[in-house]
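Take a look at this one chain, the form predicted alone, written out in structure tokens.
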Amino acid sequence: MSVSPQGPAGGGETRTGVVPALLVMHSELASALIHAATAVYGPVEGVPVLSNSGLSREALEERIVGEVAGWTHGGLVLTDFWGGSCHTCGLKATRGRGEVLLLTGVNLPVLLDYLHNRDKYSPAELAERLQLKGRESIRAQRCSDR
């Protein structure tokens, strides 16, 4: 399903609730953007983070599960890059929960997007409209010196 920027497919209506989410990254990547999308965003609340650090896989992949296991209605666990610990720990937690879905290579344009639309989509639908935008926010520019 194609979601547009403007609005959620179909014509309009609006999710009731918000779309829970948890950011998994390495050392203090997840706190640091948490900081940055605060500066620019304003207070951020409902978004837990989880470092790596000093954890194994299976304690990290535990605490995981600890997190998704009360989201009834779906989420999403935001990771760093694609095949680290945080995303393949994360990719084993979500296996079978549904509407609990990953999505890796999070950056703060990403996760401002996540914050202005949590409430907008449902879970698949936000997170087709999250890589769209993490596709769309690395761009290369030629600074010419003319």
Second form
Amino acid sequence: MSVSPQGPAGGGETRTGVVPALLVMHSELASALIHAATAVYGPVEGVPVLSNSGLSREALEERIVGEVAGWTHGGLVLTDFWGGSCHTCGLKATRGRGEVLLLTGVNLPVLLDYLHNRDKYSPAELAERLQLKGRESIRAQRCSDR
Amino acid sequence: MSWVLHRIDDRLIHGQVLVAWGARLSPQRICIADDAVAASEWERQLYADAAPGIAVSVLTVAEAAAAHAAESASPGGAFLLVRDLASALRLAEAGAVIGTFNVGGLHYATGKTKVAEYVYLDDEDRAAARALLARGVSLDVQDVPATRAVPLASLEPLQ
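Same protein, the form predicted in complex with the partner chain this time rather than the form predicted alone?
Following is the full complex, with the preceding chain placed first.
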């Protein structure tokens, strides 16, 4: 599946439903990302956060399941890095849940793009868009003196 | 070279293992000795995918004990991960010769009491720890290599 990062699929048709998301990250990163997003985007509502601090694998999985269990039309679990407990527990907790998808490597540009577009795409389309957004957001630059 | 880390950690492969210990010790292989994970093809693949560039094998504790000596003679470094002290004891009792276990993460669960920020034990854990120490296996509490290793027995009496 390929989705244009510039606009919603389907010739500009806008979905009315909001794709829910859950941030699951190390330490206080998820809360800090929401705090930073608030400074750029404005008040952020309806995006719960989970930290893995102090939690066993089973306890973290249980908390993720508790958050996503009500997502009857799908949603996104956003985690910080591949191979971490947030990622692997997120995969296990979302296994077999249809349109509940996991995205890892999430940064501030990805979160901001989610907030701006969470009512315009299906979960799968939004995940694809956010993946592209994350890749585009990391750039190395050298500034010349001129 | 082979074994460069034997770790007890209920999260098995996760960030501290890959990022902190992985960067310090550069393992070529990670062996997870865990009966539950070994019984699930889906979970075996989950962990195999979790460590890009590192060969991950998932064995039962008995299988890992049987393979331990042969791995010791293999080139390159390897990690061995178990989820709890009971599994570590079963490995040792089955013949795996292990000098030190790194106690990296035993998180809170009902019935467990705090020993360190990331180590909680119940009576069964303490019994397994005592048995391991009696066999001459050292138990060092240390989550990441940048922190100091502390003998488990020095943090609380295990009796």
